[in-house]
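Shown next as structure tokens: one chain only, the form predicted on its own.
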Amino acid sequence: MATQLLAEMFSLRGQVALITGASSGLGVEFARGLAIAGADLLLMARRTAPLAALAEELRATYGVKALALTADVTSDSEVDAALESAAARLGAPNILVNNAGVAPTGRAENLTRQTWEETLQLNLTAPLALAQKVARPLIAERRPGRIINIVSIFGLVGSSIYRMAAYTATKGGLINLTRQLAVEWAPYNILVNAIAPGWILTEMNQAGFQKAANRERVERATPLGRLGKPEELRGAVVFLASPAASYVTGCVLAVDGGYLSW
């Protein structure tokens, strides 16, 4: 009995989740976590081959439905076309994981206007546009939903290890956008939260961590004394998408090994 109740608390059966940036890195793990919980998946990114491979893996391993949607999230026309196609085949999403992003590095005084604007477009403007596209039909149909924005601990504090002014600024903006949308959409039972990963080893940052000094510095700054594993984010995304988080909105959940605690 208890086991069944526990499963129901975290079950996502019958839900459709859209994950952006799903072709690599953390997006893959968010997709796996939601699939384990039983959600059907819409996987969106620009690279078709890895999306298709992940969709096949999720179908074969977890028995869920999964569609690969090739689209640039900064293009309204591409996103609209992909969602229209997906709705006809699988249904409209009621869960959104805004994961796509970019993290350019370099000294702030050398940051170009082009890099700044491209980072703003992908890391902040696109998540708002995706949230609107998911929320509008839910509001119109009076259906509940979940929006989970993937931010960063460096939306809350500055980074002394890598110079990334555009990244930290956009992630800070996305954190407060999360709070504002949570307030505005609470009457419609659309819960809006954020996950702030700490130093998670992914293909995006593995080159930097091949330098022993960088890795040792991060490990010293993290109470748990190590880098995080991508799969350690699965539980956070399942929790925020699940019935267990029905009274949680406007929250920033740090998965950071304690980095923000001192």
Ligand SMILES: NC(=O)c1ccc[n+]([C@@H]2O[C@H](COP(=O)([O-])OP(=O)(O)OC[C@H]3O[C@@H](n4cnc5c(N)ncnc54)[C@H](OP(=O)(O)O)[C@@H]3O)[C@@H](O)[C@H]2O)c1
The other form holds:
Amino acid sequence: MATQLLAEMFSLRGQVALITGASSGLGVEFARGLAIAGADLLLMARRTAPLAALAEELRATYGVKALALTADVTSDSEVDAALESAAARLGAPNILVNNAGVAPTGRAENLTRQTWEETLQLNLTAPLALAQKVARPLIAERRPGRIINIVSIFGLVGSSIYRMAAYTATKGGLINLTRQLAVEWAPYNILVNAIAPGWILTEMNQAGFQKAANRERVERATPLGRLGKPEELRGAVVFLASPAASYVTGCVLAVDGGYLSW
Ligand SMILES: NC(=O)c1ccc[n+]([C@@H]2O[C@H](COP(=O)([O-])OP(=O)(O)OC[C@H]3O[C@@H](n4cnc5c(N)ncnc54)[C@H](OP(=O)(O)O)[C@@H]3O)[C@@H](O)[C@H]2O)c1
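Could you switch over to the form predicted in complex with this ligand, since the one displayed so far is the form predicted on its own?
First the chain shown before, then all remaining chains and molecules of the complex.
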């Protein structure tokens, strides 16, 4: 009985979740977590082959529906075409995980306008555009929804380890956009939250962590004394998408081994 009640608190059966950046790294684990909870998945990124392989894995392992959607999230026309084809096959999403992102490094005084603009487009403009595309039909139909923006500990503090002004600025912007959307869309029961991962080993940072000195520095800066594993993000996304989080909106949930605590 208690096990069944617990399962209901976290069940996403009948929900359709769109995850951007699902072709590698954390996006793959967000997809696995939501599939374990029973959600059907729309997996979006530019590389088709890894998306198709993940969709197949999710269908076979968890018995959910899953579609690979090839699109550059900075292109309105590509995203619209992908969502249109998905709507015909799986329905419109009522959960969005804005995960696609980029983290260029380099000293602030040398940051080029081009890198700045590209980072802004991917890390901040695209999440807003996607949130609008998912929220508009929900608002029109008075259906509840969840939006989960993947930010970073470096949306809340500066980074002394790597220089990344465009990254910290865009993630900070996405955090306050999360709060603003939470306020504006609360009357529609569209809950908007953010997850701030700490140092998690993925494609994005693996080159940097091949240097033992970099890795040791990050480990020393983290109370738990180690890097996070991508699968350690699953619980946070399931919680924020689930009935268990029905009174949680505008929050930034850090999954960071305690990095922000000292
Ligand atoms: N890893 C960490 O330690 C860490 C810490 C804090 C926050 N984060 C955040 O977590 C998110 C995922 O990072 P990750 O570490 O998993 O990085 P990753 O392995 O490099 O994955 C980035 C994902 O974004 C997709 N992507 C990039 N540009 C895109 C575009 N224009 N259109 C569509 N998809 C695009 C990539 O797929 P395609 O190349 O196939 O398009 C890929 O699936 C990012 O927002 C990042 O800032 C990561």
